[in-house]
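Below you'll find only one chain, the form predicted on its own, shown as structure tokens.
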Amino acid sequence: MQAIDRLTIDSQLEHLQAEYVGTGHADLNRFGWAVNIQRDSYASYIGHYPLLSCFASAENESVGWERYNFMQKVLLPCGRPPEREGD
């Protein structure tokens, strides 16, 4: 792989973590990431209707109280962070 090759590659990965969040970088630890996947999990489940309307069917709920039940989730969808081990 020429320098060129690795300078672009590099740039583009750059601007993928930019401008998506979900995508990570070096210094995210294991929580962070494990939170981006479940806050997008639950952003899904909200935007697509029919998976609402099956997921509130399998747990016998309105389709409107399993929206907010996922809107809820979204604020702390893997419990509260843990503590630091330097602060």
Second form
Amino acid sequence: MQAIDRLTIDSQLEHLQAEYVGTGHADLNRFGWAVNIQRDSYASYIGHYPLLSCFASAENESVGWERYNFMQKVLLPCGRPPEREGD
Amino acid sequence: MYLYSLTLQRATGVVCAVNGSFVGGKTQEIVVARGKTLELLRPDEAGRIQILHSVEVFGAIRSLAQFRLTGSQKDYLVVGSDSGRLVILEYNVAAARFDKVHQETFGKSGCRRIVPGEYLAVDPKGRAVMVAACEKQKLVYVLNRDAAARLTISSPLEAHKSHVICYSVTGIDCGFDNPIFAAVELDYSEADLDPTGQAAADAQKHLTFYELDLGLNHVSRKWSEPVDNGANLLVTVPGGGDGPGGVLVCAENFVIYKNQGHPDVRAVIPRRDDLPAERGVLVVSAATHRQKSLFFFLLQTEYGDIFKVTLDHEGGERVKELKIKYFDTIPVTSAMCVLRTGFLFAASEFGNHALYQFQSIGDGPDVEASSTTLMETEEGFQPVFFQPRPLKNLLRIDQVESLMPIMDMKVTNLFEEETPQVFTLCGRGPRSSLRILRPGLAISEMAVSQLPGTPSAVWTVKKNVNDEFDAYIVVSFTNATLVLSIGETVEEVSDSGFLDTTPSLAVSLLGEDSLMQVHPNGIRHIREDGRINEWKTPGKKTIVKVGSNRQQVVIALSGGELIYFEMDITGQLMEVEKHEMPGDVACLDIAPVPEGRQRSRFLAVGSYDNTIRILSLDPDDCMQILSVQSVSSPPESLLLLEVKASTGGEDGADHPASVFLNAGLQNGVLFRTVVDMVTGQLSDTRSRFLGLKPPKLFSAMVRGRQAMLCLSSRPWLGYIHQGRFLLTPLSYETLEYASSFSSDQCAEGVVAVAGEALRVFTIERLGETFNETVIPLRYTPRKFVLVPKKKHLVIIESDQGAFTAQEREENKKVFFEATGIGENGTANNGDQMENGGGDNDEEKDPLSDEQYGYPKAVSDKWVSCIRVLDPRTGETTSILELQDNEAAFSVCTVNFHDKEHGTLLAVGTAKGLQFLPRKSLIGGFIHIYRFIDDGKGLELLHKTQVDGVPLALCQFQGRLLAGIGPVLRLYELGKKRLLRKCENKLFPNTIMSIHTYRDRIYVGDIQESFHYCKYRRDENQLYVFADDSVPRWLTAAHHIDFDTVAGADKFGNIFFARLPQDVSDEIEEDPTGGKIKWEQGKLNGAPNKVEEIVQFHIGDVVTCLQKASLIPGGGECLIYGTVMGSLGAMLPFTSREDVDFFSHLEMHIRQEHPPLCGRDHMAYRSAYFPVKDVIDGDLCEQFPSLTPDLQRKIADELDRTPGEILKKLEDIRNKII
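Switch over from the form predicted on its own to the form predicted together with its partner chain, please.
Let's see the whole complex now, leading with the same chain.
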């Protein structure tokens, strides 16, 4: 009974993660968490135009350049991933 | 505390824009998204941008696209927003609004990573639309039409791919083959797993084609090919029969033509000579021009240069050559639209937008870069250089003011005018300015001419009712009348038939073609053939007041006798009736004759016994009193005005007009009341204080509709704008008498007398709340202070990555010598270093920075200046350019308590500041300046080095408080430098604001909201006794009262933090201070927490807050300015009743009239924190735009009439502005 419960919870979580990128899970490491936060932040900056122009006026760049730059940073927002342990 | 939030000036920046034929037919319109408002613009024949419609959507609009179903005459608008919904809108011409055709929900709301809405692409044939997110999700909707030719939309087809970032999407033009969408994508799945970083370095962008199979109803990845890793933008190339199809991929430094089964055609984007080598050139906006036989693209780079890209293709298939030619340079845009009429609409990302006219399309053979001349060496492709030059192909013909971004704002009545002025620092870099905003409409003066004496009144009159323009201007003096005829010139005439030896009381057109002059001793009726009929007053009585329209004349004789005349069929003016009033008549008016009627039914008479009577003019009950209204003060002037409050019901029929009786009272109040068309009863009264002089009322024409001019101590205009009646002040001097004026040169003007002058002017930019005076600045303004006694402003300006004025001048000189432009040199001497005033930069130096932007320097180079400015003259009295890479960030005035120097100026600066890769600086400084030359100049007293950037400065008890990074420090003035007295290093991040009140200090942290501190003089210590539990990224702060501060965070929320009363009392009652000193909070926080008592999502980054009142005698409200260039106010409610009323109204409108772009209103206003105790006035003000049925329904629910609700809305707006 319990095993089935766990199985469904796991599969539900898996489904959730597949559907909603950035949903955390129990085995999430520090790096993965940080990367998700950063990517969400960049997407939010790009989506909110006032925020984007706020950055642009602070850095004295064009809004288009800021948008492109944030998109570029999505690739590797927190530097290299850590070495995987164990496996 | 309950607040009413109202936007005073809608955002003026533009997020995105599309052009199309939204009204239908031949005309082209532009739809612009200004963050949360959607506007429909159209350039008129004269090339001036007119706003056709503007609507607040309560959501963030991120993308727009326009499409047309084949064979249709009208375009639809697709909106991508943060609502998680795809919305298709159609402009309803009859009702003048956007109608929602479809609203398809596909995901959660909010600007999320994987919820589509960021990108939109439509199939050029209008068969499908793709909506994409930054990552993973792409949805395709098939568009079609049903039997009744209505637009239908399919359920979404998915084209998702996880771990893929999307940079741009566009629809490929492939004629009537299956629709294809192209996307620039980057797969990051491997980069996340590879600890060596190799995968990330190797990550490759791909251009992917998605094909929608209309037969199978399925989307597949058709083709994917690696593309330059700098790719950021796709532009559709016309296909089908018109061109080769495919896309232009705009990448850093390159433009590449790509298509399936076609080799890449690549050309390099030319660079400016002076660009540092490490900087790339990025295309930020693009526009396509298509004609039958030709197409070209205009691509604008991040530096503002526009390049014309043409493709050399044979037989519509193979592209042989891609040519890039320098076109012109205009300020960097967020969107460009090429209109078929030969206009280019450029929506600037900062500063004013412009409309340009094409002078030529730049089709000379001299091409800067081409795919055939591309040179590849070992270091990569060889760059191509060019020199920007003055505009050659474009000519600016109009500009639209934009305040974006507002960096700082202060409301104060510096000029001692009737209402306070709003001083805003706007713009960025070379286009920055100080703008002085005054509530009111701008006017443009056409002529001022001196008259021989002081005129008392002025009229304009036509010779014939069918004439388009006025024939005469008649000016009355105390003992004479002057007649001027309007033609090519305005000159005095004596053959008009008017009696010129007597003053006039009224002059008007009577009947079809006869003129009437009323003077104190009689009525002179001048027939068209020159015959003159004179009616003389009986006995020694004189005429004191006159009311007339085209058929009827009523005169009031001294003593209070009214005589009523009417035109008979032969065109004779006949006396009809007499009536004795109880006392002297103060004023009277007759409404214009309604269309299709013989006479107007009502006469309004004001008496000195504080009453206004409505008399009937019907033959049956002629001169019977229909109703009486008593008023607070004797009426001075009356005007009956027909107001069509809202247009278009459900069936498009006009809403019945109502007649308003307007009365200007002697105490300066304008009194408005509705006259019942049948019974003449008065109801629904409204009053508004206009000024110190009794308002005189005149009728005028505005956009072909009746409007009202009210002349009090300043002039006001009452007119109808987008279905609402607005009463707005005009920014002009006091006028005595006015009349509408129409001639060849100005169709809808006003002629007025004031003093000894006759003035002709027109009213501009109707519907705007403010008009502005612009004073250009040199660099991005950061902050400013008012120097209280001298009435000067001190502005600090700083820019990153720019050259100082001297360096630029030298470079320019070298350049001009080399090229020979501007040899006369007059335009470029030292005092021309300021940027042009906005309107007049054509005749200025050939390469004005305002148009071309400052040349880029390396990013760690700063320029900055401190400016003392006299706002009255707009003159800079002193400017100090900071040397050695120093930049100013904070400024305040301070009076140290030794009083030796009087008021001093403290400026916080940073030297060698760098944000990336990590924030670092060489040193921070606090400069202390003394005012010299009566406050016009500055002299450095001394400079103190500190260990961080002093972002906040404030005077406190005769000392200077400085926030330097996480340290709050108290300084005393020394001889050689500032002396540290006391500090607290326990602030979490960076202090960005300091406010003080009595012994309390309210410190705003850049990430951690407010901290309340206390300074104990006896122990010389600063304690933090309370802080906030919410991490707020503060962008603006303002002190409200002893326990309350207002703040705004960078996510677009405004909140009020208040210390609970009991805690506040406890702290104040602690005589020794021992308790707060030893009290410890949890988790390194302060022992007490403030409560956030107000929460509201503005949806825009608020950069400045101030508590102020914008009208004399009005309640104080919180005024804010935002990055997108909007201004708003939050007014505290004074009665519980109003709170209940407006919250119910808000609730009903929310239910009955959900926002246009599909975002739930409540969810939007609660985007980050649940909205608390704020009523959204912008939503409430949509009430007049609802259909009459809906208005009635909501009014019924509130147990009121729609009229009462409109009155309430008007009243509360009048309390603010």
